[in-house]
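Quick heads-up: it's one chain on its own, the form predicted alone, in structure tokens.
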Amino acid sequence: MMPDDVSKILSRMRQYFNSGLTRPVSFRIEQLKNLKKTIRSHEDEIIQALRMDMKKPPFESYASEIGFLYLEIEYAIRHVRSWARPKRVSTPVIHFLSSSMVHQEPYGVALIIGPWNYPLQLVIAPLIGAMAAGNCALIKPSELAPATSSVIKRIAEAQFNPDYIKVIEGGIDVTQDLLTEKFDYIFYTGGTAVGRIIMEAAAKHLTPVTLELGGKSPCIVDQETNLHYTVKRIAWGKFFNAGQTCIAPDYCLVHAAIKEAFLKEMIRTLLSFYGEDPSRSPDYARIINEKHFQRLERLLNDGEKVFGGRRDRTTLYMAPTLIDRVTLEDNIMKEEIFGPLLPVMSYDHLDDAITIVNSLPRPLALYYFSDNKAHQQKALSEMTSGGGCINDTVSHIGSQTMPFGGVGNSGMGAYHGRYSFDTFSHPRGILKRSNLFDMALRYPPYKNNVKILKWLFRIIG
């Protein structure tokens, strides 16, 4: 695709827009509802995407990808409504016989760039929020998931207007050409490396962004806590899909009173999930390709392995690791790791595994075991992250009453449920004053005017 052919692409949706076809709730409404229908309609071309992409298991497809987006569907139908009607706040008195409201408004034509471990869910959930909010949408799906990224865009031309939905599909070159276009708003999820080109590209157009990225989540287990769901909880959230997940746990910090157990526990966990060899289980996915298959064997270097290690570079196939005695200092604690690799490190005291959360950037999630009250409020108080959970990992991505997005080096802005609404809408404030009266103290010339202001501002301060 031209540069050129993208600018005509553009043009067309923005003409679109200026339409006023997109605003009426009932259209988006109906829009919705096509999205559900049309994603039902391609249910096993998206199982069988997912398949071919990244060997992903048919549970984890539907949970994650498919029935996911079911549900973030019908709470925006349910809501959008009232999401979008405007709003009465209150009025300061000094602008009595005067009412405020709140409008809703859509950005107009948004840009909305994926990844590739969750390619066709993290591309339709924030395209759920643009259509609530009344937007046009351009997407461009991963091009490291190409069964998954065909897939997107049969869905778009089946049921959507290329005007309003429109899907390109491509690799960095075409990203580059899109970000050289002036959008009314960005979605990127990816990397924070990738993220601070989408920023700066927007920048120059003075383009409102939103970025969910990653980084390194940690996991605390204290030793108050029970061992045999935390460990099934654990190990659940860091090996679905290979652990190729933005808010997989990335390390765990264990009580040393517990440690050895843990590991223990762990082990007998991996074994039940996957048997003595997880390459033949068909609940277990892969890597996506050779690249982050070769960046993943490097960090097999660090550490001992205690558990797992093994790999096959023909299918991409990584056994679930644990890795014990890590550093700081090794590279494996200085990057994201986003595969199937766990390193354990002990701690004595929760402030020390405090400590060592919070000389590392902020995470995108931080997830805390314990039955201990005073522990779980502190560990909230005294450590920031985008979201996260007590005693369990990642299901909070799944709740659309919350919102999800990163802090810091893992991103900016939410989404989810009314948080997608929000993103893609611009709140406008409108004060509306009555004709009844007016009040010549605010009109030239002034004259001794400051002092009637000074004593009013007293009154009403």
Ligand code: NAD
Contents of the next structure:
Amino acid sequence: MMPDDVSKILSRMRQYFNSGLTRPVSFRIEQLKNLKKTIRSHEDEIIQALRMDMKKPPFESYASEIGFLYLEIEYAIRHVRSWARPKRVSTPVIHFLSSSMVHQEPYGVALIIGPWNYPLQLVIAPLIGAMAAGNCALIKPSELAPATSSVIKRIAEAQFNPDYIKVIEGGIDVTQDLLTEKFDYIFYTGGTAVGRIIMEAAAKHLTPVTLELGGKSPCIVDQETNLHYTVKRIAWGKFFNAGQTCIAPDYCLVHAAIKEAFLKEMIRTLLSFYGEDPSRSPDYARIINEKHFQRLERLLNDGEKVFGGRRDRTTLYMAPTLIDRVTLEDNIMKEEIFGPLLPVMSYDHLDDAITIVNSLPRPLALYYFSDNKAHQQKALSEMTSGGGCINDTVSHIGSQTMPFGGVGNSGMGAYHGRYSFDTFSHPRGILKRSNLFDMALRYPPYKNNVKILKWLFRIIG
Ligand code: NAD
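Same protein, different form: I have the form predicted alone, so give me the form predicted together with the named molecule.
First the chain shown before, then all remaining chains and molecules of the complex.
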């Protein structure tokens, strides 16, 4: 694809947006229904493509990519009329005989750039917000999940006018070409380093951005907890998609009094999930490519493996692996793991765990396991994160009523449900003044008006 082609595509999309076709809420609802219909008719292809790209188990594909999107689409269809309705807000006394309204305006043409780990969900979930808000959207799926990228293109082409929703496939060079153009909004999901590149490119055109990035999401386990449930929930969140989840627990900090019991329970749980040889389990995914496989292999040099560690470069299989005796100086604690390696460290006092978490960049998710309400409160108030769970992992992402997004190095902005609509809308405040009366006081020559003004502000301010 040549840069000229990108300009032509964008100019056609802008014309389509300017025609006003995407603005009526009835159009948006109809298109969201079409989106659901076309995903439904491609379900088998999607599951097959995800299997080809990373051997994603069908259960995980359905739960985290397909079913997830149906819930988001249905929620948007049900609520978009009320979200899009102009809202009357109160008007300050100084503007008496006026009314104030907030109108939600679509930005125009949005660019959505996605990563490879949930390659369908992470471009279609933002697309739902973009469509609900009345935008056109150009999607650039990740080149590292080529089979899914190709299904995404087919889904869009089967259902939508290409001037309304367009998919452009390709590698980093294509993303770079797209970034030279002026879009009205950029929604990026991926690593923090590329997030900086995206923001720099957006700054040249003053394009607003949402950045959904990554980081090391901690999992802290208090001694006052149900160890059986805790370990199961951590193992599920960590080894789902072979650990290649932006909000997977990255590392565990376990109270010293229960660390040995925690490790034993984790080994028992992993055996019950994936059997003696997880490479034969139909429920365990593969590493996306050799580059990531080698990166993870390098991290295996840190600490002491107490379970797992087996791997096979030819099939990109890496076993669920537990690592003990890790220090903050080890590489595994210096970068996001993004794979099936779980370092487990211990702490004596909650304050020590909090100090460790706060010494690292702000995480995308924080997981705290405890039945002690005072400890829960302390953990929430003394550490920050994009989102998270008490007594669970990952599940907060599946809620249409909560914002999902990062903070600091893990991103900016949020989406899902109403938050997706807001992300892709410009809130436009319009004051409507009556012609029944005109306040002479505000016009020059001001003379002694300042005295009256001061008196007025003393009364109303
Ligand atoms: P990736 O390599 O697929 O890159 C994502 C997109 O960025 C691709 O479309 C790619 O073409 C583009 N890109 C890559 N390098 C570029 C460059 N130099 N210039 C311009 N564009 C470029 O995905 P990734 O970054 O490996 O994804 C994994 C990361 O994403 C992890 O850090 C993970 O935590 C994060 N992530 C975050 C979320 C979230 O919701 N916050 C979700 C999934 C993944």
